[in-house]
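The form predicted on its own is given below as one chain in structure tokens.
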Amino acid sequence: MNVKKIVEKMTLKEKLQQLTQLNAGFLDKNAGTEATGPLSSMGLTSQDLNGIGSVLNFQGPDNVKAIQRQHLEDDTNKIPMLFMMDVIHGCRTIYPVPIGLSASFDPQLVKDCCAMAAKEAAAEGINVTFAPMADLVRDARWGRVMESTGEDPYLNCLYSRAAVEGFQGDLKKGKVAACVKHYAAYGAAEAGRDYNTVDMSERTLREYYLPAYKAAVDAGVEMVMTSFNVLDGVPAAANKKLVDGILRKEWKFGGVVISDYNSFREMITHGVAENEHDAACLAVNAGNDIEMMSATYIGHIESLIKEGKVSLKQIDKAVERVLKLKKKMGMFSDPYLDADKALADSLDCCKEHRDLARKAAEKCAVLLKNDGVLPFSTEVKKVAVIGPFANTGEILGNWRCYGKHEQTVTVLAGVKNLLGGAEVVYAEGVSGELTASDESGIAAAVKAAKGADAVILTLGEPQGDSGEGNSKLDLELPAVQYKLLDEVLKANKNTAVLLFSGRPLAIKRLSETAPAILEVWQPGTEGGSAAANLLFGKAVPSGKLTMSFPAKTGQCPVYYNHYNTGRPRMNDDVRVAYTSSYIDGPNKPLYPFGYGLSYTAFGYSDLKLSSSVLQSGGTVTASVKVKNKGSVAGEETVQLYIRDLFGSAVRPVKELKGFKKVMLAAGEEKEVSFEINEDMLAFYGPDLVKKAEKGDFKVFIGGDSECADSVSFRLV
């Protein structure tokens, strides 16, 4: 099968129907007014639909086949459309929010998680899913912190690389291509607030927000998703230096690129566009190939051809990009793939892929604090359960696809399920929701928690307070969530708080009243499983955070590895005058980038280098011992931190360049040991061009990114 002899086929607006995505309900002809109204705002008309390329939001292998089959018998080329689908942490098995799967520290795990998510979104008849989202994110006051893996270049690249290889593998059965988004920098968004501008400089982009990107592409990612946002004045989906200019010529994309939702109309409200023709010109010329929910392409390229500002060969080639794609899933010669209900069905949620769920939200829960109240023994005799996130199956998290609240193991189940024989009483306390203010269930909470042998008490946000369009000027908790923590340890003081978020939270107050807390994000179908045998010692917490948790939200963007500043703060704990500092609170976060508490804890000692001196081209390695001083197993994520001296730029205070996970057993010591070269310590320096630069470098080795330990060598 030939593409280019299609395309020579085909006619002008025959091409733009395949550069063309709009919502599937758009296609069932017994819609009624609910599609013919949009569609008519957007100025197509039925005849419009007969070659659309692709579709999103669908539901289900039947309707997939259902929408194929009629698009097959009205398409005059007979091309199959693709279905495209949010498929972010899970399509109907929901493992943890991406923000909370990265505190795995794990890429094998995400890669699995994501393979599993691709087998039942396969049979569902999805062909593409609009992930991973690569974007480095410093502010949690964002929504789709849920989304991103964090704050750290390095540690995004391998989450990136590892969730295409699991969503894509060969493109063969059971498999979904990937398509990372957004592009470029949408994580830098000006006060966290969502759609907001972005402005930077091109170091920055290139140093920290690009790379995840990168590794997406050099994975063999079949897709790119442009962002929302301007960049350097210019919205993403115009930005030609951006598109054509990195992605396509820098690093040789050739793959598909497509909008965010509507995103070439958007220009206008940007005002860089007059009107849609203008929209439709500066998106092809940046070089977008798929405009999803917009007709720009329809309704403008063919007179834009006959003014000369867009040529008919930029049109094929687009069009060529986009049946590429289709001839390498196989859909000509089967359009349908491995839509199948019986199959979607019997992987709904099956054991082995709740096995996978329930690993994946026990690995990426992070012990933030923990006073010698857990674990929990198992023989307690009395359990109270409380809070708000106790009792609901609403704790999947934001973009859950298929997932359903009724198949999810709340809290309350999962602690019932473990203990069997034990009374476990419920309270819910007081609502869960932002506005919540009602304290008239604190009294039944109180009443279930005293007496009991262990209370466990769910606070945090709910699933949709995080993800796009959710972003929060205060990060702390509700004050009738604290009302309601203050009443049970009153009542009882042997109390857990299970924490639940799609971002971290700024809970300096929490942190200073509860005797322990758990996060465990959004943590997905097997949640109340996870969080019981967390809870109850059955797994011991091995999570380490990849983005800071402030101690105030006005300390946003905070992050680990930032510049030191020419007046940089030495006491984080005084008032000091004329230092890069704030009069009222501190610098640091309240938990740091790699941070995690575990149920033992680690010692680290004789921290040394192979050599002081690194030859160019040559190596040095870096080793120290990691104890387990506690009486039982644990895992600890050891981290590789070097900082840069003196440089032609400035350099962050430290920067993460490896990790290793290490099981211990207790009393055991191990020696871990990192192999550093060069390209580990090349930066963009201000000619942007990346490369290392001879001087002096310190070492630190730890369990999070406030390790003070270093040693020192030089680059020669």
The other form holds:
Amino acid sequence: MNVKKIVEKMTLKEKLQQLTQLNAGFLDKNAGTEATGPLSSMGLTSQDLNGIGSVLNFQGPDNVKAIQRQHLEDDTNKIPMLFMMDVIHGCRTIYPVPIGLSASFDPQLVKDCCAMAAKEAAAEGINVTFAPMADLVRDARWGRVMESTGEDPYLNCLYSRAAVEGFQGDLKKGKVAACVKHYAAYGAAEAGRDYNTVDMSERTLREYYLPAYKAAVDAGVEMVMTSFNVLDGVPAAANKKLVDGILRKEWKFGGVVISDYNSFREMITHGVAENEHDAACLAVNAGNDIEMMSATYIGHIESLIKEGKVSLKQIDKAVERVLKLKKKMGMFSDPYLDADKALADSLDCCKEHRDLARKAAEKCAVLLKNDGVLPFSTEVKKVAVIGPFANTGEILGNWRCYGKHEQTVTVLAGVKNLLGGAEVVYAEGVSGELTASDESGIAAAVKAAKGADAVILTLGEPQGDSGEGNSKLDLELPAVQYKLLDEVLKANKNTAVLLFSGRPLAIKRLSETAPAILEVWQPGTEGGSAAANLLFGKAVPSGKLTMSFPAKTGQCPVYYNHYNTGRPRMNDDVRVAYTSSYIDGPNKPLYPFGYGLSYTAFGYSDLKLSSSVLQSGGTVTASVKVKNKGSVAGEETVQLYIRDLFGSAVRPVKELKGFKKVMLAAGEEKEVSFEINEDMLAFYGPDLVKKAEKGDFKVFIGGDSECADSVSFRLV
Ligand code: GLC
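Switching conditions: you have the form predicted on its own, so give me the form predicted together with ligand GLC.
Every chain and every other molecule in the complex is listed next, the one we just looked at coming first.
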């Protein structure tokens, strides 16, 4: 079928409906979705609904089929609707939140997880997922760091590409189109507050924030979502330079651009549009195609064309892009694709998917501290499992799509399943709610801890306290959780803290008092079984942080690849006037990017370069020996950092330029090497040209971003 021929036959109204996306609730009486106000508030009538091009937020394959069938009966042009959903880290089988999953330092694992989610999503009748979220983040006060893969542009590019390949692949059976978001730089929202202002130089934008979106575009992502925030004083959706200029003209993106939820109308609230008429004009001229959950196109494009402010050609091009995606997905020959309840049910938390979810949860857990209490012995007779996250299925994260809490393996269940005959006692102790203050349950928790051979204490933040609309002013744990910790430790020193969070937390007090801390994020459907395996040594922690944990919230934004400043702080322990420092705390984060312990220890030695001169166009090889100094096998993520000592723009004190995961048996030593070339040294100068500059560089290789040993080379 010829897309252009279909567009030629469509009326302008039908074209505008094709470019409009509504909650399924508008189209399906029993969808159960909460629409943002009635149709009338959007200026829509029920007649407008017939030719709608796509829907979001619906409930399952039968619902999708019913809506699609009804739509195809009503629609003059018989154009199937696209069904879009936020499948961020799982559809029914939920794996760890992305900020956690990224700590695996394993793009292949991310790709496998996304492929699993795509299979489940396609069976649910989903055609497009609003993922990957590729926003670089540096401020853990922002609840949406939960959906991100952290503070490093190099790593974010690997994950963005892996997610597109996993979700989308060849766009055939068991795949969904991916939509990279939130274009652009939403992760830099001021003060870590949702929907807030982003303001940065183009150089910073290009150096840090744009690469991961471009990695998705280069991987063939079918869709890009513009973000809520302003950039350079203009909301992203209205930002012609950003969308039409960089995305479409510079990057040659030929896919579909969709707005975020109601963001066109929000241009009025931002104050760049006086009314919906202006908003529609800005939106289409910036380069947006689909309008999510507002109807400024339907309401105003016709008059804008009459006024000569928008051309019919622009609209036709936008509609063609949408129809090309539908054609590419085969929807004109089969509007239902994989939607099939029996298939969806057969995939839902099936063994294969649970196994992958558990593997992901094991691989991304980060051992932050261990005084030696971990791993617990599996020979224990009595184990106490305590705290607000010990016996709840609500550890799936806030973007859990169709994930069901009752399908979660809780920590308590995971420990019981693993330990068979041991006595496992449970006490909640306190609520995990941010405002909790009731301490009456602590006595029972102390009683449970007394006499136990091992105590697992679950602390952290509820899954509902990260994600969209969940910015925080204070990243410390609530006082009542510290009260529980103190009382349990008095009763039993053999205690390990299992930390649940959708973001880095400023847990300085916890780091000073808990004998061991294992960060498990929001670990997903198999969270409890993964936690049990890790705590009792069936799996060895290997996760490494992709976002710094602040020592105090006041440090935010804090990140490893910072600039040196003209007056760097040389010692965090002393107060030195007139340096870039705080008088009431350290500059360094509590736990840095790339950090994570194991049940064994790794030693680095013999760092060297094949040459101290890198010829332009040539390579030098950096190598190091890594030894497992402990008594158990473990996996280390060996990280390569480079520092450019001088440049036409200031350069970060370190930049991740590569990593390799090595499995080492007890006592085993391996040499790990990295090829360094000129391209790895390129950066955007003040002239906005990306290139390497000759001069001196330092090379670091270690187990986290604070590794200090270095060797040097000169680029000539
Ligand atoms: C939300 C989010 C976006 C999501 C969209 C659809 O407001 O900002 O990430 O994909 O709306 O749910």
